[in-house]
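The form predicted alone is given below as one chain in structure tokens.
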Amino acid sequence: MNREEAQRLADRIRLLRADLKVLETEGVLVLTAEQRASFDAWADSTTTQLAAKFDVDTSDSQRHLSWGLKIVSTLGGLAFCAALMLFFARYWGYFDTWVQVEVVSALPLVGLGLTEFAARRERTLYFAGLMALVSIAAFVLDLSTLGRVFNMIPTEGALLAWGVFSLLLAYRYGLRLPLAAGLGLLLAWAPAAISTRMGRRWLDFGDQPELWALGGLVVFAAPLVVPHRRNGDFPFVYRVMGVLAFLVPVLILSTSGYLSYLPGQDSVIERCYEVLGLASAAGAMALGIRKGWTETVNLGAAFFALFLFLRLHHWWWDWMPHYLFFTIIGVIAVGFVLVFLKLRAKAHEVAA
């Protein structure tokens, strides 16, 4: 058992105890004396124990100072982050170069240690997250500028290396954080190398939408073919990303068709993408509401949003008054609030 699953079973712990305190409140369930000690010795035992050795919250309170610690270390790595650039950047012309090699190299061996000693005496990570954030930096700080020392031709494989170095942080520590930055920098390295291959440069990979989201479905599937055992709030990153790496460039295609392979007019493209965009959007919701990923279908429902607006605006906007048209987004907008409202109670009728 992780931190995650441990927190997870406290909670439904706590949510058990406050429907048993509802339940015997309205007479529905009404335990003995001998049951209600046994359930809460049995309770107070495991909460203690999963205290004692994850450090896990047991409290709605607890819950709510975990989030922001999240935040604030995240703040604070990133802070961090910045002030070792910004310190660079401004101090860096005075050293020779022998200092300025020797430094980068051991400042990525530095934030390391300092990641694993966190680790190792903090069980919540806050640390251990903030060091590994701030090692990353370093890492980036150390190649670019050993690159800029040496004056070596800046390639995508640096893009490799920060996205393996991210990820092997983040799973030797399980934290969420570095497994983004390391998904995302491999979802920028890999139309990089693509784009090279074909004769281009690797700094126009930002103009290869339809890479990224190949770049995206690899991703989002990703967990689905290799399970997470240890980490299990690893799988939520991924679909993230993948969603986003998917939808993103579908998005911007669907504006900008000349960005596309597919031959064909810059108008058929774009409508073409529109469609696909709709189509993918609504398969999102459909699949996350069937596995049970909130985000899948949080993240879906917005660009199925957006797909429709783009969809309308190219219908509409140019003849129609504008106040009519955006009274007819809003009541599409209702159309669908109860569309889905019927869907809850259907959903509600079945599962009773």
Given for the second form:
Amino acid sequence: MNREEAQRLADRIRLLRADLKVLETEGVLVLTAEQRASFDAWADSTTTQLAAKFDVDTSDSQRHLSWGLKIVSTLGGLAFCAALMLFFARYWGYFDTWVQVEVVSALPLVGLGLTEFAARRERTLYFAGLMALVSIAAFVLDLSTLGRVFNMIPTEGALLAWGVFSLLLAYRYGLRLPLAAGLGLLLAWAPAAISTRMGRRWLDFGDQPELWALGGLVVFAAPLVVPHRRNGDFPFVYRVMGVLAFLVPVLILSTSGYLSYLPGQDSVIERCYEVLGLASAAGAMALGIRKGWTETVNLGAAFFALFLFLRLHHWWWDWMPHYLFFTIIGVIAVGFVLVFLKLRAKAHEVAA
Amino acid sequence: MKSRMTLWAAAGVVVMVNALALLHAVRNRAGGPVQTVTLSERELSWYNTSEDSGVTLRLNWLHAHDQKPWIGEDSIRALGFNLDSDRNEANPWRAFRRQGRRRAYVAFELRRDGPREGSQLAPMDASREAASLLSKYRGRHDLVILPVSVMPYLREERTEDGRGGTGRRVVDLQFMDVPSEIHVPLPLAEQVRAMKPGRECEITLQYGRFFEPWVSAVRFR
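What would you give as the form predicted together with its partner chain, now that the form predicted alone is on the page?
Zooming out: every chain and molecule, the one shown earlier first.
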């Protein structure tokens, strides 16, 4: 059992307790004293074991505090990253080249050591998460400084190094933020590397939306190919990064066809990507509903609305009175609400 | 906690990448400089900030607004661009955009007929291969060849006096990503810090096989 599964079990026990209370009050299900005592003993013992082994939240107030801790530790990590970079920038110029090189080369290893130390001392990994962010920042500072000291021409290789390092930290400690950072860096590296091989400027990786979209598909599909038994919360990150990395480039191509590798007129390419965007967003919603992936449904719905708005904007904005345009948008939204309500009722009948 | 393999792998990535970076720096300087050029305070400027104690020189070049483009269309075609496809594009900024920016090498020379103020370094030639430029301009110490990104663009041809346009469109070549920031290590950095505004100086830059420079001398006139 991993921490995520333990938390889900703790949540189910808490909800079951609350439901039993309601059922007792309404006289639907009343346990005997013996049954109640047996259930309470089991629930208390299981919850205590889960809290002791996985440090899960066993009440609503604990859950809210945990969210607060995650936000604060992330902000704290980012603040330490900024402090590290600015502190180094302020004083590095007073040292010889080889002192500069030794200090920056050692920093990520020191960060890694502190992350490991924090992870062994504290099970909730809030401090380890903070130190992992600082370690990644230290590695970025390391390569940036080496590049600056020796006046190296920047290449895309640094993105690969930072991405791999972030992923290794993520998998070592089960941290989602370094995972997202690592996936983002690798998603940037792939189009940059392909651009370089094609003789183009690697910094134009942002202008290669089709390569980003391909990378997005790979990232989305990765957890389907590689099961994550230990880090059960990682597929969520892969799906979010994958959907964004696919649909944002498609959105860009639907308005800037000149960025496409496809031959043909820009306007034709833009219309094709608009249709692809609508179809993919709808597909993401359908897949998310089928698999129970809430984040995929939500992102799919948001992009579907965006693509639809863009299409209607192209058709009507120039000639239709703008108040009428937004009225029709509202009516379409109401129509979708009615359709989804009907689908929801149908799903409820099927389940019953 | 998972096995320590990922921990050692993370440490290994840091050690290996640092080693590769240092090896690259050593290889750049191995065999001596490929180019040497001496520039003045007009071509290399330095700005002091309290938040950054490092000394970084900034390479400046002449942004000429000549009548003619600084490079011919044949040379632009030799860089791999198709100049026939977008010549009639209504919006000149959209022309050639699909072809994207490409890597190339541009030769910058110190002009003797430049303006009295500002940098005298101006682009004068470009090629896909550095070797051809190095061979063509071998022995010249008033010239430096740098790796850049280039892209053609359409602009209006200027009149001879430079004040107006002729109505004709010409193809010119824009370049970017010029490696223009040059770190100065100790002890030369102390000399640069001592440089007061308006004081004339000469700074000698040497470039290695990867076109990555280092400062070899700073002299005040």
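Since this is a predicted model, take the numbers as computed values, not measurements. Each form is matched to the other, and the largest set of C-alpha atoms that superpose within 1.5 Å is called the rigid core. Numbering follows the first chain given and starts at 1.
- Core-superposed comparison between the two forms: the Cα of Y91 travels 2 Å or more.
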